[in-house]
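Next comes just one chain, in structure tokens: the form predicted on its own.
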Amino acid sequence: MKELGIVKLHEKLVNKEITSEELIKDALTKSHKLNDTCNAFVTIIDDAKEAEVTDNLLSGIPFGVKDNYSTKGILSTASSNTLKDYIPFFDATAVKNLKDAGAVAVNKTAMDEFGMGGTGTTAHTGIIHNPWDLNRSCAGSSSGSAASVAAGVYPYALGSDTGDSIRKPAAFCGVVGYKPTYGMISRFGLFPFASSLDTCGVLTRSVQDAAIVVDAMKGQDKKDATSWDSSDIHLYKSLNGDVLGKKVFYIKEIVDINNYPNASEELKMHLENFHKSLEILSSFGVQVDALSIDKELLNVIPSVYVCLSCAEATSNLSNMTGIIFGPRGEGDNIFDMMKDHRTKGFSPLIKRRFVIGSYILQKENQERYFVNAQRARRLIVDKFKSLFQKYDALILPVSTGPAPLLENENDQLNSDDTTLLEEHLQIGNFGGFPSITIPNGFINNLPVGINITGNCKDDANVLNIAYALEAKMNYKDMVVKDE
């Protein structure tokens, strides 16, 4: 059952070949087993109840919720000690929409603390391990969601994406990671990291399942002023695989192996896989063009991301004082209590980001750093929006290869200048663009991914290109095999 997608599971439920209760019990059993090996969950909801099977494809089927989504009556920590006992009194809108569809949440997935960090190593419950190889990283921050979907616990889990936090874990775990257009899914009840970049999304094992889930999650919400009416967009029904005449582009300098004189064998193989996928698209009648983009503009992407995300995080998380939420700090007055709480509660990585964000937001520094970062973001977004007037999508490989070893996850291949290969997914967050990662083969028995990004509100087109490519690559619905 664990390799079945949503449509097949729904058919079996309707035909009474299986029951919702059986699916939930199976998911709970697998959750405990996976937690023993991968540390993928903060909470396992052992008392999850079956749901009525209706015409809705998601009804009766279990799923996972990233721990930065508010869940009514269920521990919601964002994998931080500052919220280690926090139990909300309301559901995030995205979670509520899925519950209304009859879906059943069975666990809260572990993540990098408050979504900061791309390694899966900063959760307050410990390091999250990749089910393909326990010595390797899942990336982050949606680490537990990616690991659990890859291991076949259920067909999908919720994620959030601020820089690449759905799409890179998807690549490293051999699953699909879909970040919709900004505002397609309400952020109400998603614990904020960087509000202008944060996007709700999903990790699945097929493009079809991603479309089905986001169809149920999306919708305008009066509780989120950045949400918009997507009622005329029907992602699942739009999937037909017809991509004849579509136009895609890639940035040739990023994928030219000659630009990496010290390239590893893994990087060489990864770029070979990428070019083979381009050939598949061309065989469908898709026009594939190699474009050059000003390297000076591309090179500022990581710095712009650091400036804006750290500044917004510093502001957003200023309410984590130990007074409103979580355990209180010690001290003789309120200021000492807050200082003690934040000093002891946050991991070193989070505190470093707060220091950077505070420095950027100081009055004397704002023009030089924060405002200039906003200007650079606008230049980047304008450039890609102009390209999306001519092309349907940007296509690039994800990262420099498969998941790194946990002991090496902070290593930087500066001599190869591979920064853009690692950081280009942030373009999707800068512009609020829809962006999806799908599996693109294996290197040394470890999965790698390819990413497709398109123009705002053109999600159906982006998913359909991914759907057509996925159909020719035979990596749909795969799970990590049990030992």
Given for the second form:
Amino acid sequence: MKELGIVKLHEKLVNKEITSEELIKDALTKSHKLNDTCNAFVTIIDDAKEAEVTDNLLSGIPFGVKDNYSTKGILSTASSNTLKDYIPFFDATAVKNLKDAGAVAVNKTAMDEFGMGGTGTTAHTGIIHNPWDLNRSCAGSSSGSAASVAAGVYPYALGSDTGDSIRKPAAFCGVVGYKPTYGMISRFGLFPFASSLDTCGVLTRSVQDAAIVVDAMKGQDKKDATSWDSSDIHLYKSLNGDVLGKKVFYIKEIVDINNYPNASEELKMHLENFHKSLEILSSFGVQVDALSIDKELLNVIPSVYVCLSCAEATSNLSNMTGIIFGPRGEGDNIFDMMKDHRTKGFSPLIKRRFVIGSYILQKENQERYFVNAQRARRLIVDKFKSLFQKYDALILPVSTGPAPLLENENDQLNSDDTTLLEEHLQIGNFGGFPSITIPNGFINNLPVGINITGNCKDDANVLNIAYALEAKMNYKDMVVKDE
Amino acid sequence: MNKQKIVIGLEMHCEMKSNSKVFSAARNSYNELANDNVAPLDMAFPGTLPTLNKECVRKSILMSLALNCKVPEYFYFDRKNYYYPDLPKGYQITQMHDPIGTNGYVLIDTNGYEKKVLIHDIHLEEDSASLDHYSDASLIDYNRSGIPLLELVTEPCLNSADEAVSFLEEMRRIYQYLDVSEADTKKGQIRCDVNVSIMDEDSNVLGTKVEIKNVNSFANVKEAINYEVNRQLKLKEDGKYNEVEQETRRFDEESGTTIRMRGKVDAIDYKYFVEPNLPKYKITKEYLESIKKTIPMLPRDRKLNYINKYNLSEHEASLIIKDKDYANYFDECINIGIDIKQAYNWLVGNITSYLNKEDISIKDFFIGPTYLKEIIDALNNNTISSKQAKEIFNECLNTLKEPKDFISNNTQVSNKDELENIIINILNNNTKQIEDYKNGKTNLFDYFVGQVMKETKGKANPVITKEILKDKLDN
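Switching from the form predicted on its own: structure of the form predicted in complex with the partner chain?
Next comes the full complex, and the chain you just saw is listed first.
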């Protein structure tokens, strides 16, 4: 089934075939329905008001906001008990930019607590289910955003991505997930997980919509010192589908089926499907090269990610004490009160990350773990930056196939080591690279995705390759069929 | 017991002057009203980010250069992680890996000798909130949260409480001369940690270091050091030096003693790492040069200048440089040609007593160097007497009028004919009083002087007035 994209909706609004009010109402109705089945939202903004339709493509159109974005006057919990009643008094810059464009936020999407999970099972409001199959995971952490865009609640929802939190749920839910270059969208108002990796982004049903939304979200912000001036980048206008002569590469060590002698049927189909997508690109005149990269370098990616993200997270979330905001802890003194707040408020998964992060940052361990992880990050980034001198993009399949069953979540489906297939998207966060996942097929009636990643600030190029590939496949504007 | 040497190292925290806080847009100003100067970052609301105040960067580099420190190639920050109710983020943004200044020195004078105090480093960081403890609750004031602080760490190279205090006083003057801080201990703008140990004078082995935290006035620094030195010396004398433990103590103002807070094993691991939300800024040579150019002559150089060029004594020169504006006033006096001794005498005499009496700064003093010169010139060319000079000085301050108004009026009403006319007029209207005077009420003479003064609005030359009056009344 197909749903309209932003440009079509805008045309209809301008031609008065539909009204903003109708769109908002429809989105709210669908939100309640989806919440019953998928548990996708923390808050549904029932009093959301229509907005005036202007020249802006986003005006009057509803959207969803991941619950780790600060939204003025609207509950923002990051799906954590530590913030279960927290109503911010300021908007995140990205949200403010969209509001200024006339867009209307209609809900806050559920997520893995503080973005620190990849399963959609750690939200304080309960497990988030995949609308394609309610027994399956959405992946995470932007689970609710991916689920609601796939279910056709609205054309887009905001996500955030620290390791793969936009791009993996996008693949499992059959939608587009775009994480722009680090600093292109201000992080002001995004509840932090790991500041050097955190990136704002969006989940949509087409590359075009992703370009339109990020055009509106981005911009240098004096409230975020790591943001930069991208006023000369026009993503939507740059989409022309002309990819003749472009060069992309994939990494043999990750996608060669011979590396997985005991591969499941799903994995085999997934990798075959990946090669079909490569053939499409070749047919456009894109040069596709299979490169070999030092396995030792690739193998450290997951542990580098764990070291850096946990270390930053443990520090970033030290403001959660229950003193200024969040439920006050109990205790005879202030330290016991803080301890109580954190003990009761955080889920075990997060506490585990704090323990790892603290351990890594300890004086006696810093050099061995934290500093070495930083060095390894630099080596990995340097390697890919040098490849991006020759190539326009890196292209890889997302995960080992479609969304796993929730109850089998911890089961090892593949007896081979598929860690790299699961974790390679973290390269994009190490380098701050622009990276987009688009749906590229179905396995057992479940969507799978492919990812394209390019050099910093080369977002337009990355989107254009995705745009060309998307045009040749039949998954644009796709939503879960309504039963 | 071998003769013991005292070894002291200081950590001096000084709040910087700036319009806004170092990482947020909240105002940086002394505020009686609690929780008024607060931006969302200062209370660490989720999603807030630090942004860097460039003026604070400039001032920290200025201090680094003034203290002869090495400035790093890049300016960046580290996080110091610990939980405390006055630290809303759960970490302090500071500089650990690459402080803005390292390996510097500053020269000080103590009881007549010069000493080079080695600076380990100086770095920019943010202040914490302030806590007020009551019997049943503690209150947090976030006004102080995020105020720019410069922390300066000396090498353990000071050998007496007097040296430590001289150093702190010298530093306070430098902060004030560079306009980096008001450096007012009364407003809590300076706070010190003091490291104290003793060692055999002829040994190279340092003794056990004891840290005394949060000593907030120079007098307390002196007292804390002396107490701690005596405590350690006593233990040494009693053969119990092994009881001196590497520990952190605090100074108790009431008892004048130091009290144990925690031992070395309880030392906090601050888990420092580079602050990811503030990018590294390259410090260019051009930028450094442009800052270097703005460094004025520092107080100690100025003092030496006064001694060597102006022949002031060490004591006199020290009095002048105590305050930057005061020294500037003095320099301006000399620049416009006032005699050095006269300028000095007026400054430490009449001017200082007036400033003290009114409790105002010399910056707000009505009689600037130019006005002062008018008075002194008139005095020097005998237009006025020194008593009149003092009177004119006071009149200027009372009326907020220029000295020359009074000086020129003085000469006018020194005109004999004019005064004679005025006096004749007054006498004609006071025949009764003349009679009384002639009958022996000679103290009425002052009454007539008063009438003349009233008529001339106090501008009559009293000597000439008296002359004429005496002449008229006694004849």
